[in-house]
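Just one chain is shown here, as structure tokens, and it is the form predicted on its own.
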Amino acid sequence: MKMSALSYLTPSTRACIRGTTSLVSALAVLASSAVAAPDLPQDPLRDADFLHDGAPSEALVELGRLLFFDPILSGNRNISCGTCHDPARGSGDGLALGIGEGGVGIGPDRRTRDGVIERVPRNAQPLWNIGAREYVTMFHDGRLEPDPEGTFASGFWSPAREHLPKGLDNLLAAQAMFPVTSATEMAGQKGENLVGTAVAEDRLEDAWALLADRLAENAEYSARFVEAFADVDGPGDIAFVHAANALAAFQTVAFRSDDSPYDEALEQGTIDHLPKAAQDGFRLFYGVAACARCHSGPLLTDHGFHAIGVPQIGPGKGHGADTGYWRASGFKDRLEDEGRYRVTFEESDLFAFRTPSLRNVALTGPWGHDGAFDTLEGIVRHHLNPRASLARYTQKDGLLPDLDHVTEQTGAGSQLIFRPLNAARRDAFDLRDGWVQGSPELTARIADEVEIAPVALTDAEVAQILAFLDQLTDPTARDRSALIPDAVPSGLPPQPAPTHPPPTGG
């Protein structure tokens, strides 16, 4: 009997069958187990499942599209939302950890042009179906979420707390307020521009106001805001909240993705049209492999937070109490990333990160909250035995792009100084990329919190799960670069560049 025929059975039943000596006895075990393939687990996605019922106004969407690809929203006018969320690269950047402010180039070719103080510490999250109403948190650690108690006027719990303004239409709009206030991602450093300085001085309202003023001073943007918003009668009415609402509307439409073979299965109520290997993978996914314990629902996520022992690469978020890197390098940094714990401070949330949606998962690598795995098979196999995977993990060469120009942040009195990193200290700086994974004590902390029990699957069964995951790919999601406008109102080059030349002529 072939192993694939047993894929949906419990481990004990499978073991019992494998121990039989005849087909008759194997069939007897099968009959006694009374286990059937699972039914399709959810209904198809519908317009009502999305913000604006899937149909925000054209004026709002077009405004959001221009803003998404316009570097005008970055402090130094050199990076856009689309730089790290490229519609031709699975709505990410193809990097484990990206290079934000100070970089040049797109995707795996991105390098530092100006000095950067660090890598972006977490992987750029895919945006597929990010406008679905079922999202209840944003970011890998869920640090942005609704505030049902009305603690803050904005209606949201967030790192900005009381400084987040009112008027945000939804959670996705609230999320759009934050990348522009990250020095590493879009704002830049103190002294480089007014926005970066405001962020460095913890004046978030001023940073948002400065960006809104840029938009109000642009005649085309001003006219588009008037067209898109009933409460905007002229440039003086434009606030960054309006830009955030437009960005959310655009993302809801642009990154909706519900035309995969799996969606067809949901519509038809059967998986019979899927390839045989994918059908077997479906049974594993919703059966003994237990993937659906976390990857459930129409977006294949429970929106929960789980500690699964993904190895940490890169600089982390500066959590934890370990000062080993500080002592070894002289850089005053802590490197652990404790995930959801740093939001809730519940011990059960240590090293827990949000369950990602698996829609278009074959397109969204590298995988893991820090992009530690550069193949989908790698992250699938990690789930089979996270502790063992963590213990044997070795970071691949080239997984993290080179940082050709690094800036060191120092101070003299009350003055903050940025200067090129002394070449003699470069090796010490670079230790951060593998420090946590290279420390038995720190990896032991991660391993201790793993909540997934090992699952024994054969190579053939892993291949079947991968075949099923491939059926979650919407063919239209492979390249949506047509979303990129030929030009944006600021006159800056759109990022990424359009895939076709802009029109010419009078």
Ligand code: HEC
Second form
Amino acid sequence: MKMSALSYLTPSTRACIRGTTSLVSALAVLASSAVAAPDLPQDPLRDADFLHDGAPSEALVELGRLLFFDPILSGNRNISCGTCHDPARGSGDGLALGIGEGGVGIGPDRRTRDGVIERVPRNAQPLWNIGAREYVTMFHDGRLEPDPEGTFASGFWSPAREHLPKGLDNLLAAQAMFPVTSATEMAGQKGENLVGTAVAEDRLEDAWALLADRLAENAEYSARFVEAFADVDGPGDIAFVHAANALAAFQTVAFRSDDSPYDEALEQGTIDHLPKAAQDGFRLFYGVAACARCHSGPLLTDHGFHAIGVPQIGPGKGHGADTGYWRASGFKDRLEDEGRYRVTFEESDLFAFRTPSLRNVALTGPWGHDGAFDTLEGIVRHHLNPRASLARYTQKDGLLPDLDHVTEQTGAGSQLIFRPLNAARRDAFDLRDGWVQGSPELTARIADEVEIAPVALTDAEVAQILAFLDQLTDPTARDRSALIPDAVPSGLPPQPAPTHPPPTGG
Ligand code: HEC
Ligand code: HEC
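Cool, the form predicted on its own is there; where's the form predicted together with the named molecule?
All chains and molecules follow, beginning with the one already shown.
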């Protein structure tokens, strides 16, 4: 256990806890002996805790803003970063599993159209405070991280290995290199456009160069890159790395969110101003419910990886063909998402996912790496007894958007064709979405790795924890659609549309 998880306690209680074997039982003793409210866990967030000390140059941020909402970065020019990270929808898309390039509509109305081949296999991560320096990995499985040994020139470990270029300002900039090289998210399929073809043929450098060319050919973008970067004197100097650095600067500023009642508590050093139920929830969170074992620090995450048995829905981000699996299931690749294990191949990382930050968590549903829970209460209750929750989980209708038009790609070269799925293949898609949860053997594998011991809380206590989680909502985060520019340099309609109505409900 990390020391920081205990730092809110007084030295004497800390010593008492370290002497015992189980944090949960120690804190149970603590709570039952009616100690005073624990001190607050940490210092408030400061500018220095963010990239560029929270203040990148205006030219860089404005360029990043235009790029973030401009479909020019997608192969078929039909989707932007903002489509999946909508500033009016908690910086996500409001879907359990989104629909990438080729889809139409925004948020819960998003549907497939011609050319969509599959669902995005994981829930779009919220971007709140993603520019905080404390982030040491990116993605649900942390597959992008700094490489201090300098194995790769880029300075980062990533799925692109030696292909990731030099010159990336920080981890968040390195992340921005990837959505554009995902066929499903942004690039499109082989034969549809040059970027999609380069990606399909594993020519990542070419894909990035093609996108940089698009930007260089645009007079407004060229001028803005020259203004924002000392090492860009003309269109010929623009590389995709520059775009990535600008996207990171924008996200750092746009999604900073540290104006919640909880921040006020950190600032004041007291929780007295929080509603009574939230104060009780706070004590449970940092006490008997042991949430802070993993959700610690100012962002309420330890940035570690833990297996908590969230049910697997959708196609899964599987890996590797396996003949035995194929015979049993008819699916070539594993459908269950093995999380951190996909990156490290260490048994202890099976089904472990990065602890999400809980900032603005009330705004970021559906919850879990695959959006399996459509209520905050649902995912909180799941934690209380993950194995039992996994066993009784049934996927609610409507959680996954319908795949009205799914296309498959067959043939190659000049024979390449896209065709609509026939009814039998269409059924196979539905079967695949529910395959893991329908298999007792596969869910047992997920259950076996769960590392949380059951915690018994009353309904009233669950309500108190939810009341505390509500205090993590920064009111300014509810609708940041003002970030969306009215127009973008490509002349394409920005995504989401600048005037789109804010979502109704919570
Ligand atoms: C089709 C939807 C989609 C689009 C488009 C998209 N993203 Fe994402 N984003 C996701 C999903 C899904 C994940 C989680 C992926 C995973 O863990 O494998 C993610 C993860 C991220 C993360 C990591 C957050 C974290 O906590 O580690 C960042 C940052 C991010 N996206 C920024 C961007 C930027 C910048 C763009 C545009 C260049 C973009 N995204 C385009 C869906 C999308
Ligand atoms: C052992 C570490 C651990 C403990 C203890 C823990 N969590 Fe989590 N929590 C996680 C991980 C890991 C996830 C993401 C799982 C996934 O996506 O599959 C998560 C997800 C969540 C989410 C959903 C966030 C999102 O954006 O999808 C909420 C809410 C949450 N936890 C609240 C709590 C509360 C409340 C407690 C205490 C009752 C708690 N957690 C205890 C590790 C933990």
